[in-house]
Every structure is written in structure tokens, then in C-alpha cells.
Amino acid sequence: MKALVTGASSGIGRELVKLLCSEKDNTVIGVARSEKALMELKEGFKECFIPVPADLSRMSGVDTVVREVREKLGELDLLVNNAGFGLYKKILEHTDEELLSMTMVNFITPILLTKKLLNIMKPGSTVVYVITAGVYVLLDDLPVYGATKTALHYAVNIIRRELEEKGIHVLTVYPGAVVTPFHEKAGYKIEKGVKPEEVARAILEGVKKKKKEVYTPAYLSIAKILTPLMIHVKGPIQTRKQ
């Protein structure tokens, strides 16, 4: 399998790279801004892993990734749009750059990568979009993150039909709070949540079984029922039953 994983330097993306590279005959391109973190990951998977440092908040970064995938892999069986970031602050307190960067990374870049790599993906290939269970509620403390991920959720439900016409499968992933550097970088420290390796395993299982949706933990699928209510939620989505 030839795969591309964005957000590969930590959290879900890093764990997914490890899983893919633990299997035979896989080649994985991992994308992140931190070249150091990518090179550290490569130390453990020299034959499987190809690091591509790129800033996916910039069009130049997207173009770099597309070029590297075409040159290094030639074709693509699995595209995992995992990169994303958020900030714990009010919408009107975000800087212009934060608003633009978050919209690009969380919403526009996954669509651009799908569009630009589509012609090297054969029927039977899979595109994964890591979204968030937070699209079913109002994330008061992560409002721009929630808005951009909701936009991706909306678009992907349409893209799914467009790609199915080409024989390409789409898997959407809806995690709750995951214990990764995401929250600390966003300005909030969480103590409870699902482990990134659990999400990575669920994604890989979903890819192999051609699932349409994956929720981690599984009980978060009930969030779909709450959509019309648009419940306000403070802090991250709870991932442990009380």
C-alpha cells in the first residue's frame, strides 16, 4: 500500500504511520511542519517512511506535498487527511493569520489534496478525513476549529458521492478528545481522553473494512442525534462515560 498521512509528527498521525509501517509492503509519506519530528520517526522505519516537511497552511506547502507524492510514490492507495489545529479563544479574538491558517489547514487543504491527487488514485483506493465529534455540538471554547471542521464535514458528505462514482472509498473519522499535543498547543491541558493509538487502530480497521464512519469512542455516534439541538459544550468533547 502506498499512503500519505498529514499531521504525521505527533498524535494520531504518528501512531497511524507506525501501524502502516509495521505491515509489509507499505510505503508511507508523512507530512508535518516539524522536520525534526519527522526525521525522528524515520529512524524507526527507514525502508517504509518518507518524511516531507511542509506547512499545509500555505498553498506552497500543498504543492510541495503533491509534487513529492507524485515523484516518490507515483500512485496512491490511501490518503489520510489528519492535520488540523485549533485555539481556545473567542472567534473575535483570533488574529487574521490564525483565522486564515486554521481555515486552510482544517478545511481547504484536505479538499485540495483530494482534488490534486485524485488522478493517481485507482478505483479501490481510500480517502480518510479526520474530523471531530464536535461537529454535532457548539464548541464554545474552540469555535473556529469547530466551524472549520463542520465545513469539512459538510463538504465531505458531498465529496463522498463524487468519489464513489470513481470507485474511491471515503472514510470519515469523528474522535472525541484525544490525548495529544493538540490541546496543549491550543491553550488547554486535558487529563482524560482517548489515546491516539486507539484512534489510529480504528482508522486502519475502518480502511480495511471499507467503513464509512468511525467514532472513537464508539458511543459518540449518538452525537448525530443531538445535531438539531446544537448543544453548547465547554472544553473538549468528553470521551469517558461519567
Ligand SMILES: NC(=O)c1ccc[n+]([C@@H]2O[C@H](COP(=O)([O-])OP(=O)(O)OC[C@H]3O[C@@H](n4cnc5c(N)ncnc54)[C@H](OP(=O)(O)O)[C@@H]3O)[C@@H](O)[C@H]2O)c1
Given for the second form:
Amino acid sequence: MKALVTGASSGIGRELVKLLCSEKDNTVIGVARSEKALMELKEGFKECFIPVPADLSRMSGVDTVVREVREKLGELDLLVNNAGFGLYKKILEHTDEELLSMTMVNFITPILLTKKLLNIMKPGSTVVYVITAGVYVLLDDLPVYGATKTALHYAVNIIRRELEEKGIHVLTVYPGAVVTPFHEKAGYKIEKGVKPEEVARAILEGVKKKKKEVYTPAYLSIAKILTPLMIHVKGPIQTRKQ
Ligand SMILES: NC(=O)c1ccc[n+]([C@@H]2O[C@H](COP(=O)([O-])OP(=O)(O)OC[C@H]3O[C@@H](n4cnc5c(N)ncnc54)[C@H](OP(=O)(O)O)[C@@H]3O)[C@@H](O)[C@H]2O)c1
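Please give the other form, namely the form predicted in complex with the named molecule, since only the form predicted on its own has been shown so far.
Starting with the chain above, the whole complex follows.
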């Protein structure tokens, strides 16, 4: 399988690269800004892993990734839109740059990558979007993050139909809190949640079984029924350790 995983330097994306590269005959391009972290991953998976440092908050970064995927893989069986970040601050306290880059990384870039790589994806391939179970409530403490992920959730559930017409499978992923550097970078100390390895395993299983949606933990699928209630939630959606 030829795969592209964004956000490969850390957390869920890093664990997914490890899983993909521990299987035979896979080639994986991993994207993130942190070249050092990507090179460390390369050390463990020399044959399988191709690091592509790029800033996905910039069009130039998206173009670099598209060029590298075309040149180094030629075709793509799996596109995992996983890179993302959030900030624990009020909407109006975000800087202009934070608003723009969060919207780009979390919402626009996944659509651009889908659009620009579609012509090297054959019927039977899969596009994964890592969203958040937070789209079903109002994340008061991560409001711009929640808004960008909600925009992605909305768009992707329409893109799903467009891609399915071409024989391309779409998997949407809705984790609750995951114990990764995401929260510390966003300005919060997380106390409980699932491990990134578990989310990566659930994603890979979802790809192989051609599932439509994956929730981690699985019982969070119940969160869907909360949408019309517009419930306000403080902090992340912290579930018990699995
Ligand atoms: N952790 C949670 O509780 C949780 C819950 C629900 C959903 N999610 C979602 O899961 C996905 C993965 O998050 P995680 O928890 O694994 O967090 P993480 O450990 O912080 O990883 C985020 C990844 O995204 C990359 N990234 C961020 N900004 C980027 C940019 N401008 N250009 C390129 N890459 C960029 C980071 O790489 P660099 O910093 O090296 O660029 C890193 O590899 C995200 O979409 C997140 O929203 C997380």
C-alpha cells in the first residue's frame, strides 16, 4: 500500500506510521514541520518511510507535499488527513495568524490534499479525515478549533458522496481526548484519555474493513445524538483510560 499521513511527527499520526510500516510492502510518506522528529521515525523504518517536512498552514507546504507524493509514490492508496492543532483560548483572543493557520491546517488543507491528489487515487483507495467527537457539542475552551473541525466534518460528509461516486472510500474519525502533545501545545494539562496507539489501530482497522466512521472510545458514537442540544462543554472530552 502507498500511503500519505499528515501530522506524522507526533501523537496519532506517528503511531499510524509505525503501524503501517510494520506491515509488509507499504511505503509511507509522513508530513510535519518537525524535520528532526520525522528523521527519528525514518531511523526505525528506513525502507518504508519517506519524511517530507512541510508547513501545512501554507499553500507552499501543500504544494510541496503534492509534488513529493507524485514524484516519490506515483499513486496513492491511502490519504490520512491527520495534522491538526488547537488553542485553549477565547475566540476573540486568537491572533489573526492563529485564526488563519488553524483554519488552513484543520479545514482547508485536508480538502486541498484530497482535491490535488485525487487523480492519483484509484477506485478502492481510501481517504481518512481525523476530526473530533467535539463536533457534536460546543467546545467552549477550544472554540476556534471546534469550529474548524466542525467545518471539516460538514464538508467531508458531502465529499464522501463525491468520492464514493468515484469508488473511493471515506473514513471519518472522531476521537475523544487522546493523550498526545496536542493538549500541552494548546495550553492545557490533560488528565485522562485514550492512547494514540489505540486511535491508530482503530483507524487502520477502519481502513481495512471499509468502515464509514470510527469513534475512540467506541461508545462516543452516542455523542451524535447531542448535536441538536448544542451542549456547552468545558475542557476536552476526557474519557476513562481504556
Ligand atoms: N489529542 C486529542 O485529544 C485529539 C482529540 C480529537 C481529535 N484530535 C485530532 O487528531 C489529530 C492528531 O492530533 P494528535 O493528538 O496526534 O496531536 P499532536 O501529537 O500534537 O500531533 C499533531 C500533528 O500535526 C502536525 N501539525 C500541526 N500543525 C502543522 C502544520 N502547520 N504543518 C504540518 N503539520 C502540522 C504536527 O507536526 P509539527 O508540529 O511537527 O508540524 C503533529 O505531527 C489532529 O487533527 C487533532 O485535532 C486529537
